[in-house]
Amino acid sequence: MTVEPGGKIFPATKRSSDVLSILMSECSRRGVEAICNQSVHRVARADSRFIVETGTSSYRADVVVIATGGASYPATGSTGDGYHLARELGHTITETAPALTPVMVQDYAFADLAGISFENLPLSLFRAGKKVRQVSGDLLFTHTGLSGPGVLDLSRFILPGDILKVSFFPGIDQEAVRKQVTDAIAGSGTRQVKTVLAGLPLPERFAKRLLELAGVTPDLTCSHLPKQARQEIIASLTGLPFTVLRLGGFDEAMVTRGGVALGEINPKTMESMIVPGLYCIGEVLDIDGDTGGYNLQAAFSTGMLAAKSITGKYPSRS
């Protein structure tokens, strides 16, 4: 694995598939038998035991363990049925909805510069005209909107409608940053302003943007410039406000928020308080947490907590 700067951790080889192939790879060692294209539709406690309902067959199990993900990404067959099964058990359900996705934003002015992306900008949320959030994380332009590790943990906490400013200068207080692009184009005379704009750690694209965004001409000196447009790039720089139209659903959503309650769930072996023998772990949980892998990490750790507490109550069955 790779440690990345922030605490990220990736599979060195940087594939999703190596995971999964160790985790296979345990399961066979282990003689864990696999039942595939059976999709449970019921989950029934019956004499103490538990009566598992599929299309085609019915088994019967003293544990059971709601591992099914949640409701983001369901071409993998992760579409929420978890929930459905744990409420019909009696659990409390919190609203679901997408998390870590992308972020689109009402009269988006650069689906053209989609690729061009930012490193550790200061991000901060803003509802109702109040400030409710910052963080700081890269930025990625797409064609529909904002995304990048930064927006997509941000995106949690973000509700449509809401206001999302970014500021394009990394680890520099924004007065600082206003009066050295103020001092900039006051001494630059005759200079274009868009040669001084150059200047800046910004992609040229972006930069030349910007510059068309507050109305100024390519060949516009410093000079010419009115104070209207020079305070529209400062302010652009500075929390450039993007309004946001909608969150990206589940089919682009790297995880789902919210899920069965945690006040009904045993953190010490993630086995229900209300119903003894049933297990819930990973993202069924209402549980997210930022990219980078702290969503596989919990789920690694809610299922290493259940299988400790499992064959420890029943060590027949490990």
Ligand SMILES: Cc1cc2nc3c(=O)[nH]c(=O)nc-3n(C[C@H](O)[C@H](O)[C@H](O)COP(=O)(O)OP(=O)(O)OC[C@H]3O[C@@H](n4cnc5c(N)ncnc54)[C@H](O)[C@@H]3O)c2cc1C
Given for the second form:
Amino acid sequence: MTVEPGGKIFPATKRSSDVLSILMSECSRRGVEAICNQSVHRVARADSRFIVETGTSSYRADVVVIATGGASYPATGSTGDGYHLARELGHTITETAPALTPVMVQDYAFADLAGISFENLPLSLFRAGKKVRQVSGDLLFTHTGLSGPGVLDLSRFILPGDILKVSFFPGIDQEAVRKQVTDAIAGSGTRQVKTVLAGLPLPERFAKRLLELAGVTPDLTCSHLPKQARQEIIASLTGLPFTVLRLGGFDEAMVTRGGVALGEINPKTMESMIVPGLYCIGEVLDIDGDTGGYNLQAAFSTGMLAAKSITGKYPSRS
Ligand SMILES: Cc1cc2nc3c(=O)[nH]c(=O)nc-3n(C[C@H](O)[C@H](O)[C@H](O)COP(=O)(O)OP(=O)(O)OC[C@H]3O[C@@H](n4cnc5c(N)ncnc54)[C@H](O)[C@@H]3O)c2cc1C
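Right, the form predicted on its own is done; let's see the coordinates for the form predicted in complex with the ligand.
Everything in the complex follows now, all chains and molecules, and the chain you saw is the first one.
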């Protein structure tokens, strides 16, 4: 196992399949049988037991755990079935929506810079002219919009029409940045503006694009730079505004917001307070968190609580 800066933990091999093998071999050691390629269509109550129906078979069970994940990234198998199964058994499902998504913005000018990323930038969110949130995080330009951990985390709070302002200087007082760039341009008379910008800690192609956006030709010298263009460049460096058009859909979202209402689940055991013997764990619940393992942790922790409760009630299953 390796622990990266920021506390991210990976298997030493960096292969997710190794985590799966460990879990599967532990299951087999404990006599757990996994039946694959059978999608559960219906779970019904019969006396005090459950009938679980798949397309091809029907199973009877004392205990059922809904662990079907959310509705995001359906290609991985989580298509939102758990919400229907839980609803049919009487549970309330709070409104679901994609979360941790890329952000699509108006007049996106960085599609051809896809892959360029920045670390730990100040990201500020404005709604109706008011700053509603500020975080620091990594940003990635994609072919279609903005992504990266900082943007994904902030996406949980973003609405279409919001303005996202990005400063490209992490951890520095923005007023100091303004002064530094203004002084650099003012003191560089016959040097080209692009040469002065090349001295800043920015990817070269990005700096060039900012100049294009400010209407500055490649050979323009600092002494010929109009005041308005200078102010525009500085404003872009310290708070480039992006107007949000829309957030990514379920096919791009890493997690799903909303789900089985937490008020109907015992938080100590994850057992339903409506249907005894029914458990809900992981992302099917109305839980979503930032990137960085919080969603996986929620899935593992709720799974552990349910397992402890079930093996406590049915010792033969431990
Ligand atoms: C690209 C991507 C990156 C992510 N990165 C992070 C990250 O960095 N950190 C983090 O914390 N989280 C991350 N997540 C989210 C995290 O993977 C999920 O929150 C977590 O896997 C949820 O676990 P779960 O067991 O509840 O559901 P899932 O892992 O979604 O598992 C649900 C399982 O149920 C099966 N299933 C669904 N319906 C049925 C049915 N009707 N019958 C039978 N089986 C069914 C599915 O096939 C699937 O195998 C990421 C997700 C994606 C897609």
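Please read all numbers here as calculations on a predicted model, not as lab measurements. Positions refer to the first chain, counted from 1. The term rigid core refers to the maximal set of C-alpha atoms that superpose within 1.5 Å between the two forms.
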property	result
Displaced residue check between these two forms: Thr13, CA, 2 Å or over, core reference	yes
